[in-house]
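Okay, so here's just one chain, in structure tokens, the form predicted on its own.
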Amino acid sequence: MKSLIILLPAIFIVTLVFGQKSVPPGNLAAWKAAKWEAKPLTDAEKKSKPAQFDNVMGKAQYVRACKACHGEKGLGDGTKAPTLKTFPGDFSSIEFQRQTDEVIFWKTKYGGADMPKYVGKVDDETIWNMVSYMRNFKK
């Protein structure tokens, strides 16, 4: 009985500390509603858009750079998502899919809030291929 009295609070503390990982910090509605606006692309960025996309390359880069936050299916449920201040986005949503390729490219390249910048780290053609791959997450 004595060990049960000690064990129950320990289980409660472990559950409290590790069980909260699936809930984003702060206000959930504000977390999900966070948005940012893209700026127009430069001529060089527009010209870097390939005539034929390479979804194999896009998927490989997505898995390497995006999956941890955005999740395997782009739902915004990656393993790092609960640690972010802003919702990573649901790529299968109508709102996401309504964005132009250029807007998605800009947001991917330049980042914002918790979204890291890929400018200077990932070439434009690879980012375009990631954009094409993200289009596959439609509902």
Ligand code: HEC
Contents of the next structure:
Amino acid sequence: MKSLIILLPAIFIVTLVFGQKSVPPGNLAAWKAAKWEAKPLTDAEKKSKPAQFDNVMGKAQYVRACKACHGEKGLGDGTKAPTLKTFPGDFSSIEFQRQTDEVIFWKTKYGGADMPKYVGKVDDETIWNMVSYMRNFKK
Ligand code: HEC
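Could I see the form predicted together with this ligand next, after the form predicted on its own?
Following is the full complex, with the preceding chain placed first.
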């Protein structure tokens, strides 16, 4: 009887752990669970944030450099998205939109996984304008 008391919860835990299907890449749940920590910005980066964003410029740059993977509306459904190992994320989601401008700036500039780096390729002011443009994807 005593062994049964130990055995049953053990079986329960094992089923819980191994019973879960591992989430394939390109999956929203996997993306949400992924931890991608942004580092604090430098003083120069903070200073480069424009007082007034240029959304027209932000959009033009987004369409040119980001749309292929992230999709026109930031849903992660660009034409290149199926070739990526990691789902690019859903920019219309609360999970994305609740991040600060600074975090989105950092992720855009320094990249991670299948996300390219833009440091040295796109200047900071342009990145800020893209950050502002990405706010338009909010549901
Ligand atoms: C080659 C495909 C590709 C291109 C081009 C690309 N990205 Fe990404 N991006 C990704 C992938 C894949 C991820 C998810 C990485 C991860 O979760 O580890 C990502 C993630 C991001 C994130 C973080 C999303 C989150 O969950 O917080 C931001 C912000 C971002 N990209 C912005 C941009 C911007 C702005 C551009 C254009 C300047 C761009 N990306 C171009 C593939 C791309």
